[in-house]
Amino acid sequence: MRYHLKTYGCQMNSHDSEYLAGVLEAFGWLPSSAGEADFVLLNTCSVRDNAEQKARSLLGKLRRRKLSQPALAIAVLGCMGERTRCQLEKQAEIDLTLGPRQLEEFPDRLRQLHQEREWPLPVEEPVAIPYRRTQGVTASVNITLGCNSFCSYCVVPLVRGREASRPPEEVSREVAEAVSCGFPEVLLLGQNVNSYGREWSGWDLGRLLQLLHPMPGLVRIRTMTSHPRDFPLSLVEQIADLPKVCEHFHLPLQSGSDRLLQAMNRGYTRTQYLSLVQAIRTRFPRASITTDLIVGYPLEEEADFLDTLQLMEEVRFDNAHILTYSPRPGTAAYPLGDPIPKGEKARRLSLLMEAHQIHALERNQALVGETVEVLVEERDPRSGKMYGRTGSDKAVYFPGEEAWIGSLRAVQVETAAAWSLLGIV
């Protein structure tokens, strides 16, 4: 039996479909093409409408082939399959919908699955579930589950749940074994890292970084996401005496302006963000920040765009995801309505877009001539050098050998572009 497993959206959606894959070689299916596929999962974020149009172009043309080949089955997982589910599931094409909150059923669902199609079971009940995880030297660990930030555009509160923290004993464990597997660098993953551990008493993030740092074998660690409202000055200090941990600080911003920030529900202040870079930058002079950026919020006026604007030449942002709003039904933003043309959300997007391209730029200019640590990753197929990341998530590409891939190695910068480094070892 083969299987085709597509992922849209966000990390959170990547990590969850490594488990989704090592359910199913676990019962024996085997990973191939769309085209020759028994079993076609979709698992995608809602986050972005963009993601949910793809999926439902992918489900178009699955559609229109299992009306040839009717033994095709068709799941939709993930945030679409929460935010969706009544829909989908009046859609006699889709054989299973499963949110982000019930993925530990998975596997019971396709055991059933297998009974009602007279599928082969080649495995009635797996001795273990191990992740499949993708090719590369980092893997992912899920440290929090779900969120309670609700921002007023965000949909993920309403699809993923609120938030819970997995137990450290259960997260160094996962890290062990990924260390194990040969993974150097692992990637804690949360829709909020720095609320980890407020259930109980003495933990949080800056105590599991403790925890996991003496780990042998373990060179890196990354967090994903931090929210600039709960990262506190102290945890700044604790990395500083954490040489694995990574100095790259992915800062969410939204807007620099004020009137927006409390309009979305982000609970700080455009001085409290500078705050916070300042303090990052004093402590760390070769970190980097990056960032997230919505334009054309419903309330959003030329001034307010102007603030982001602003802030952006103030912070310089090493690098930034910058997206134009998309209104999401159930959140607190969407009676609001989508007011702003597309146009004039283009027009400042394109002048985002163009800062943040000079900024990067030269940020890296200031990087040719130093020598940077560099963890090696792959080769790239279309340049033939070695690429890998700094620890300050900078892609650097050198002359080398593929026996490099998992290993740390001094790249001498000789030229930089604005997303990119090229060296020398």
The other form holds:
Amino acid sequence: MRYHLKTYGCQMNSHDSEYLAGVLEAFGWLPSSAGEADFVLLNTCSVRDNAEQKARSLLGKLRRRKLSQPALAIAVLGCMGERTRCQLEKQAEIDLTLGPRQLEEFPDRLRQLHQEREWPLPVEEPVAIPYRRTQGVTASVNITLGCNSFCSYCVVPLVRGREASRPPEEVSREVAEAVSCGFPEVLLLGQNVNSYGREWSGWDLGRLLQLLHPMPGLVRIRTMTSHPRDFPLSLVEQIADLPKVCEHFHLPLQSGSDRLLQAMNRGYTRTQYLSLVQAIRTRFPRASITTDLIVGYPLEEEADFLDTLQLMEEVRFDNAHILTYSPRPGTAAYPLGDPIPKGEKARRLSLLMEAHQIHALERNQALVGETVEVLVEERDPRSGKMYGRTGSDKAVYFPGEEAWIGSLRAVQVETAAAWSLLGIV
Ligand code: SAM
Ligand code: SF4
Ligand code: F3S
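Next, report the structure of the form predicted together with S-adenosylmethionine (SAM); the form predicted on its own has already been given.
Okay, now the whole complex, with that chain kicking things off.
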């Protein structure tokens, strides 16, 4: 029996899909293309309307296919599964709906489906479900679940629920398992990793990093995402003493306008954001700083937009995910509607993208002639070169051998483009 699992959205959703695939394979399913699958699962995202549209369009195709192939099973899981559960559950062609907080029910619900459909069950009941990790040399590990920030535009707290930290022993056990399975790099995940351990006295992200750092075989530790509001300078200092923690700081800015930052409930000002960037760059001159930005928030006027552009010019991000605003039902900003015309949003988006491309190229060009440490991930099928990333999350291509996969190499950078570097070991 064959399954096809299509994932939308963020890193956390991709990691949830590693769990879902692990469960399916423990029940004897094999991965396949959508066209050949007996069971198609959509692990969906609700962050913007167009993420939901993509899933809806695939669902429409599957619905039509089910007319000629009634045995086809369909599941809608993840954030849209949660947000639109009432509508989805009324649709007879959908066999299973689960939100991101209920994925632990997936093995039981899958067993039930096997019984109803008379699909064969595994001879031995699966006990421990291994993640089917798909990220090359990197193992993702959740450290916090949910989100308490309630940024005015964001649906995540509504679909992923309240924030909770996973106990340090549990995180440490999972990291040790990943390392013993040959993953030299871990990515500690949370909507705001900087609030880790808030519910217990004496725990925070710095202490968790100190706990994991000495683990033999663990080469690199990454984190995603940090909230700029919760990044104390003491954490910058703690990281400086932990060389396995990567010099990559993803600090979503969202807007460079103080007026908008307040309306978005972000909890920092542009001055505070800039001081954090400065403190990081002083301590880690080679650090990369990346961000997320939203254009076209309902209250965004030209002056606010220019503040964002100006802040970008000042910081010069190594990378930025720039998105146009999408109203999400249930959020605080939803009643403000979506008053900025599409064309105006597109103009602002392209101006930010243009500036960003110049900055990214300039940041990469500064590395030409330097030697960078690369964790080798794979042979790039297109160029035939080896591919890996620096601790600062720069993609590097260089001639080399597959035997290097999983190890660190010193690569001299010869040429730079905006999104990658070319070099020689
Ligand atoms: N927790 C992270 C943080 O605080 O930055 C990010 C999580 S969110 C899933 C990823 C990004 O989606 C956000 O940083 C924001 O830029 C973008 N985003 C969230 N809601 C949005 C909306 N309604 N319209 C456009 N972009 C949105
Ligand atoms: Fe959304 Fe804000 Fe939470 Fe990030 S911190 S997930 S943007 S509510
Ligand atoms: Fe991620 Fe999208 Fe949910 S960004 S948390 S999958 S709404």
